[in-house]
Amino acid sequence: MSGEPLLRVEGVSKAFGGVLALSAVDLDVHTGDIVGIIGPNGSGKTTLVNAITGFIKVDHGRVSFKGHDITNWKPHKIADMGLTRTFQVMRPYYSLPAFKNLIVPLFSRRARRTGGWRGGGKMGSRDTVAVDILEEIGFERDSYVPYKVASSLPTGYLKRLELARCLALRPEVVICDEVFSGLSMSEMASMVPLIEKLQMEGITLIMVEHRLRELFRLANRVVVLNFGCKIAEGTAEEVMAYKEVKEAYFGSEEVLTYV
């Protein structure tokens, strides 16, 4: 793709003790992309997300966002720039109602600076804005669901709540760490158009996933990791053709069921 990438990862490496979790990984993400990151368990996917978003410090390499070197920045500084992420293991404030989970990001410097969620510079009632965001991502406004404590919500709603907390910051990039995991088939089917809608609204997405069928419907480019190394990159069809991918992750017969 032409032009400078919105997010660039250059030669990032990270070791935990004697285990090399990432080895000189490169990744370019352009504005409007939906980039999928796949690989077997332990391949380094979440470690890469943590390195990009500042939750771990890298040993070597560089991460840049919008032309700024953000390598080893604190997570809150990276989020303030507009680069956010969900968590594979959801991390809501379980004792608070769902809509109250959004009040913290809505009080952030970035939300104030950008005018809140479609606020045109006026924040208004943050409770109302929080419910608006939840409605945007699939909570029924006229039900009691946005007002239920997070601990009572099923997995499908908790996954959407993770996304909502990112969206409250009006991000430019959202990294989704296994947003489809734990969902029923109907919940996954409803999540796909939501991701498409976010892209149409101008949000760039990086998706770490094991659910390949759904991911391949969405991603315009797929990166494959194995043992901390990038072993393939391209469209879904292109990466599936790599012998290394078949041997490391899928198995040749299983691959055919996903393409």
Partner chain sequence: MSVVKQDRRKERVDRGIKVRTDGVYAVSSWAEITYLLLPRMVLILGLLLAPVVLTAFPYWQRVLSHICVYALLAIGFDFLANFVGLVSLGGGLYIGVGAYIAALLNSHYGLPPYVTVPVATLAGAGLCTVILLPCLPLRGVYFAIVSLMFPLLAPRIIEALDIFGGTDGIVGLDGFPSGWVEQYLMIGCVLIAVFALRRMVTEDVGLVFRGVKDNDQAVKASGIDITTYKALGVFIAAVLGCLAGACLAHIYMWAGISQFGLDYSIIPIAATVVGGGGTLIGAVIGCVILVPISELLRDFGTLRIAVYALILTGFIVYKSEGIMTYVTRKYEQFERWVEI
The other form holds:
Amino acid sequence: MSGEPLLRVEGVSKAFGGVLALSAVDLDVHTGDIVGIIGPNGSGKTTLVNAITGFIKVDHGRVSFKGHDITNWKPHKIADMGLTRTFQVMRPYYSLPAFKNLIVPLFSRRARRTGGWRGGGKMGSRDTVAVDILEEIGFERDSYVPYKVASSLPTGYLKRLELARCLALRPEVVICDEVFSGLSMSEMASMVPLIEKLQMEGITLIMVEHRLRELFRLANRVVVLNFGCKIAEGTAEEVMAYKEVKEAYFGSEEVLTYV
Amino acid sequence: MEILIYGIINSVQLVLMALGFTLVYGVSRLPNFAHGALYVLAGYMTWLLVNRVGLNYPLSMAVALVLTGLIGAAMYHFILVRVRGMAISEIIASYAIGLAIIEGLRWGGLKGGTFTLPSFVEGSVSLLGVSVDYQRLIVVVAGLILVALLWLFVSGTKLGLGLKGMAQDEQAAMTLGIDSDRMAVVSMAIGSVLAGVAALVLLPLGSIVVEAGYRVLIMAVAVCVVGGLGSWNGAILAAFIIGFAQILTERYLGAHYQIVVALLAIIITLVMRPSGLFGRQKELEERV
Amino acid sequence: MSVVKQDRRKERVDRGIKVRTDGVYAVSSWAEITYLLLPRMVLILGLLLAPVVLTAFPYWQRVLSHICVYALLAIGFDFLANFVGLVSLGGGLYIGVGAYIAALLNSHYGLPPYVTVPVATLAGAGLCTVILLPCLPLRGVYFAIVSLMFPLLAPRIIEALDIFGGTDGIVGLDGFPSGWVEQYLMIGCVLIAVFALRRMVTEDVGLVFRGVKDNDQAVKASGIDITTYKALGVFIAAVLGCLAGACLAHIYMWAGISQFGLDYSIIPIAATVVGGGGTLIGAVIGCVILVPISELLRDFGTLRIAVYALILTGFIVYKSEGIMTYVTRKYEQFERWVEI
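For comparison with the form predicted alone, please write out the form predicted in complex with the partner chain.
Next comes the full complex, and the chain you just saw is listed first.
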């Protein structure tokens, strides 16, 4: 990878009270990457996502996207630039049918400008676009699934719905906060090709994960966080070789269950 | 000097008004908007007991306080418990009960003539060249005693520790075998008694008027919001800030602005620092 | 579905229209059209005919105007609380601002009501939105507390600064040309407001508003500025409130500090709770019920406030769905007991 990175995080720090949740984290993401972020619980992964996407204000450091300094911008402006995220705890609009969930992102300025995912500039009816997006992401169009109320959908579909919400904005970067967690084996098996498909569409992905096996299949670069510090970076094999990583993460029993 | 002394007195008055409100909110996250109504009610009941039933003054006060506590507990047990957890319904329901009490009193009791409670001790004393009547000194002393008692109760007794546990983490407290509804009833009862105590010490300074219900509510809310809802230290600090601010404005701008100070304090605090002076970071994130 | 005994349960079955999904009907007969239109027509015709019916009772015609004033406020409250998620306890602010702007334009510049009302509506709504703008990031209880403070603050400031006529208010405004104009103007506004807002909340914009209420993080992550939409929501509610306030000033031919009063904050809330929150029409129905009660109790002074505070408590605690939701359910579904 060479040239100016698409997303650059430089020395980002964030403290909650006395606890340093992130300390001087650097991260470069280039167009077309799938970057994995891993680390034990409480290592600051989600905080990093929140810091990049503007959901928390950082204390120090700089985040730049496409050459613009987006540090501490408001979340909606960052999303408007094409940097979107999913939430670890899914946040669908439970009382609405699944496809209606996409009306909100499709109503945004960015979606109107870009026509939504695949939309050619001008958008038709938002409902139609929404169902199109859901079909792409694995909701069977002719079944009743896209029309079911979100609260009645199983986790697998809700995770997809989270992704669909990002895609409705026609994003350049999607940050996935644990899309694999809580999925059954078969749901996971169908999620992996979906992520690969998104990469081929030209979407850059950052994946925060606990599921190392799936992540290592997908990611071309992995960053390891522990106690808010970046302790390793490289390909899956490279980070696995780090002594600190083994100590911090793989020394535990988790290595046996996951890898 | 006068500003200092009257500032302290005024601040302690605010502490008294706010203690009950902040206790209830701190323990059970219930904004008791009927607080002001309980204040007036306690005063009116004492007046009734003294002047209509003919009990002597101290006994009337004791009976009135017990009744106020019971009313508070009943209010929670029969009504508010059904809307627990729905923040807006809690506000609307408690505010409506308060309105019903206040406006009911205005219609049925407190009209025509003035209603006053006698001072505990008549006369005044000169403090550092400022004349202060005994009742105002009693207010300060009562305020200090109440805060001390409350502190002892909360950190010394089992019930108090239960309340404290609820205040810090309701769900964790429940897993430890603390009955959250019972604690909420207890906190409402204590909070109501505190409103009553405030009324009994403060009312001899003036007369019992229904408007006091609204004024006390505004002041209690102002103090608690500025201090950080549910934080006792914050409430006391805020009471002093607002108390002195009021005395200063009264002195240099006119009495009209007194309540404006409190309202502005709320608005400014919430806009600048929504969690209040002593509010917790976690709450801040939930709120904004 | 409530389970009463172990071996029986209540079952609810839709009736009336055979084919429908959420709000979309396939109408296939006159009976079904009637079924759909009847409740709407009862409301519309009922309100439109009310002034004619009440011709013989001028006092109750005036009450009708009051109902409309409160209904506009209540619709705004319901919209803001149940679709945008901002519970504004300070309806008096809108009324007061609208009334004072209309009064100033009328008394100082001599503008007639048909100019002052629209101007006061828009300018007042703008002003209210600007006043509330710093409070928009606050949620729930906190927004409620601050919004309650503004209408309490405004009269004190007017009193203290002795502006706008001080405690006397601004008197001697022009009234509406006739009672008929007044009533039909108000009724028209209420009907337009109710049906326009009901339409809007089901459109895509309405979904964004509901998103802001239920799920603001996801809305932010969708590239939409929630503050803009909250401000828009407040503006809409303020338009209704200021319109009501401006009309009120011309109805009474007077604007004063009592228009920031408690009545305008509490009745709309009570009406919405009684009528059924989140239905918009419920807010109107609530006003139709509560305002006359309040008028009947006028002789008892402040007892009326106590009475509707009690009604409010009763509904919020024991029947929180409200009349409208209840009646809709009864109208659209029938219940029967089935053996399990």
